[in-house]
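The chain that follows stands alone, in the form predicted alone, written as structure tokens.
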Amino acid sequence: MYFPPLLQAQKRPVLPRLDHSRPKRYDTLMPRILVIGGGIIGVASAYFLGKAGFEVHLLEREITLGALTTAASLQAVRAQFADPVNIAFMKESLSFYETFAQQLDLPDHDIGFHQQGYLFVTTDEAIAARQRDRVAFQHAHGLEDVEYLEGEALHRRFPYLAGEALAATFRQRDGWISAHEALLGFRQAARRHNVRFHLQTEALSLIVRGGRVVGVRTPAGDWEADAVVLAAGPFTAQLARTADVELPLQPVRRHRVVIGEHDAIPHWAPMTIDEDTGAHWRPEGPGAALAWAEPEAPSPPQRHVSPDPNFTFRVMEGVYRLCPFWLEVAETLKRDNVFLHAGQYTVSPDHNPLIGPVPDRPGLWVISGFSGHGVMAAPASARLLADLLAGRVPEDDNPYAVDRPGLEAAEGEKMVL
């Protein structure tokens, strides 16, 4: 996929040194916030912070916004989760995406929201039983439109599935968006709140004075602020270490394959996940996008992630198990109709994000660790961050606090792709 440039590099203003001798309340006039990272999480955060009345400057190393993990994502969104907090959080985000143009007052801005649904399919009776229980749990926690399907009803609804498919869960309002268009919309709306975007501006390290983070160091000079928000995806933990902060975040490589136009692909289909293995695919225009979160060791953060050339064969074999039409696609596929990409998830121990202030390091905030759910969580996450900074949500009510109980014990979301 091609993601065109969103902004051209603009001249950076000179920011004066601030007086940090006394703690500054965030309800005073126009505190200055630096957001580090120009993916969809950073840009959405800049929008909500600007809307909340902060003076916001976003620093991005690349020549365009959304050039790394956002561009490599599958751009899918869903509310089908197993953690009640995530169910509520993703419902909020999906509702925002459903009314995106109205929310941001951008008439006719189309984010390409394809609500063709998410279908989790199994051939295993034990997993089918868990699916029934999970649907009942989701209904009890406000996600009442998830369906449990089995047998003839399942195959009549989704006839492309293999005969071995035993049961599935389905929610029609899940689907996928254009992450590029969503990011562009957030950027346009943010500029109405005087948010400034500074491209080709790399944050080399955090500036600490008197135990407090007071800014960032760039190749062209220092930037100071009342608070620094790390929204740098795979580079978040690396930047935090420059302030002697260890965040439990690890980058992990993930692949995406895009198949060009092919008549055998049912273009009306939902995102289809083999819940037994994790292999999944969804329509992408006249073709499809495929992914599979295979076990892989963490790797250093990278701007350009080299894909495994054999991944295409493995993922097509993986999705073929429950969707036999992929054999016909594979047998007739031409090399110039296959596009392989790789990026990095930023993974936390419990697969939930870290959002909020960093303990024992005043002035430093983080919004990262989405474990592959950044695009779908962006609106609700950015709203929460702004509410925390503005004091509208007490830190004790923050389910994604950096020091939350159970984080290191990996208690949390289990429905991770």
Ligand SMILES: Cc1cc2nc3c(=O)[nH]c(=O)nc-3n(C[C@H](O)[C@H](O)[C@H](O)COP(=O)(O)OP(=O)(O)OC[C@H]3O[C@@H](n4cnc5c(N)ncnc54)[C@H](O)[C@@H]3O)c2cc1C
Given for the second form:
Amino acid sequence: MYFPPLLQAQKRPVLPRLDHSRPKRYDTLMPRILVIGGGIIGVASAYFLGKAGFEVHLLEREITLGALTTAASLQAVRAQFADPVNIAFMKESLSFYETFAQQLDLPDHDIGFHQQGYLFVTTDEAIAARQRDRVAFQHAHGLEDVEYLEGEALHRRFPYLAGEALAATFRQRDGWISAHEALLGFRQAARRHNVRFHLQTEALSLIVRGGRVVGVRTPAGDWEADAVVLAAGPFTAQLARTADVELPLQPVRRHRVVIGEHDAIPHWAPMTIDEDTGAHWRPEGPGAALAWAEPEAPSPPQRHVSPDPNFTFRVMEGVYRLCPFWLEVAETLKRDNVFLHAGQYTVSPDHNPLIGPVPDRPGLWVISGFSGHGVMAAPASARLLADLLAGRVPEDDNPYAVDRPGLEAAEGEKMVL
Ligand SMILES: Cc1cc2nc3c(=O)[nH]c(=O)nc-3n(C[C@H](O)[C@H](O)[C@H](O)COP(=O)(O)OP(=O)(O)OC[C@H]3O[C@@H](n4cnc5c(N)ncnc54)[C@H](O)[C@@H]3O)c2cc1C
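Okay, that was the form predicted alone. Show me the form predicted in complex with this ligand next.
Whole complex next, starting from this chain.
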């Protein structure tokens, strides 16, 4: 196994004695890291940390991995962002997903990457003008393959759009994956780096000694660690509070509707977003998946999020505006062909994640707050976390630092769904 020189030289810090008689300490000189949470972010992090040479244990409360927010996701991935940092970051993630099997040396592992594109459509002159400027900006920042389309050219290419559609931006290499298959791939590759996954193991609280986080309390005993990484999705802020840390993260409910097989849906279509309202849909096998981030107040973190049954009608009306075939789908829809789910975005003030050490709480790290972009951001975020922990990226070069300027001022990403 390759160990970066920095890690080879590193000595284990002297830690206070803890009762960890049940989970045994392994005979290693590598720093031990506990990752809390087995969603796509925690599992991808465990992989990159294991690959970097750390001794990694992932604790997941549920009986299986990926059952919370990751399971509720629309699984869509795109590099079309407005902030240059996010453009670069998502480009890295999408390149990783494009070559997932090779990256992880898992021949034949298929994450179902459908590169059918992302289409942001508008009926509004002012938004069309902004789209044109945005595409020029994206081209100037390394995303040369975004197209600006209008009028005839737009309707010829995407004939299912309503006549009112004025302009759009399109990038073919965006699309969607199976987040579940990606998570399983990361898990398999992580195991090769001796990462250990502990299911049905809830982190009850963080253990703080002398101002430092030194471990985690679980129902089965205390776990000692050199660093604890919070990747607990909507539960991240709640766990941080057990170490007297306030993270600016809030869970907000979001819905997803999946429609089973229906002939009226163009299955070749890209993810299609009404940029005037935010309502969006994409093909899903012989059917489709729909979502719409309606304004909703933050709520406490939940293991089971109850959906609003009326969301299905609202979102279908929402996507119908620019894609009239949805009227036919709605009129012929059978009840047993509609699947409504809800999960919680973990939202930060600027809609960008928090990745890195928590200020004034040595030993505590966080990777959360993806604000609806965690599936697409997972590879690059987890790589960044591992690089920071291994000292391969200086903290000053971390654009997603927990104490970054502008975070609270919400001067963040504009292309949020
Ligand atoms: C409706 C909807 C649609 C979305 N669509 C997209 C999309 O198209 N593209 C995209 O990129 N993102 C999308 N997202 C966002 C994406 O799903 C999340 O950003 C991503 O799944 C976050 O992953 P995570 O691992 O951080 O969190 P989670 O998947 O929530 O994982 C956290 C894990 O931590 C565990 N945990 C919590 N507390 C504890 C504890 N105390 N001890 C042990 N384990 C604990 C949980 O059980 C869970 O397994 C969507 C989200 C929703 C809700």
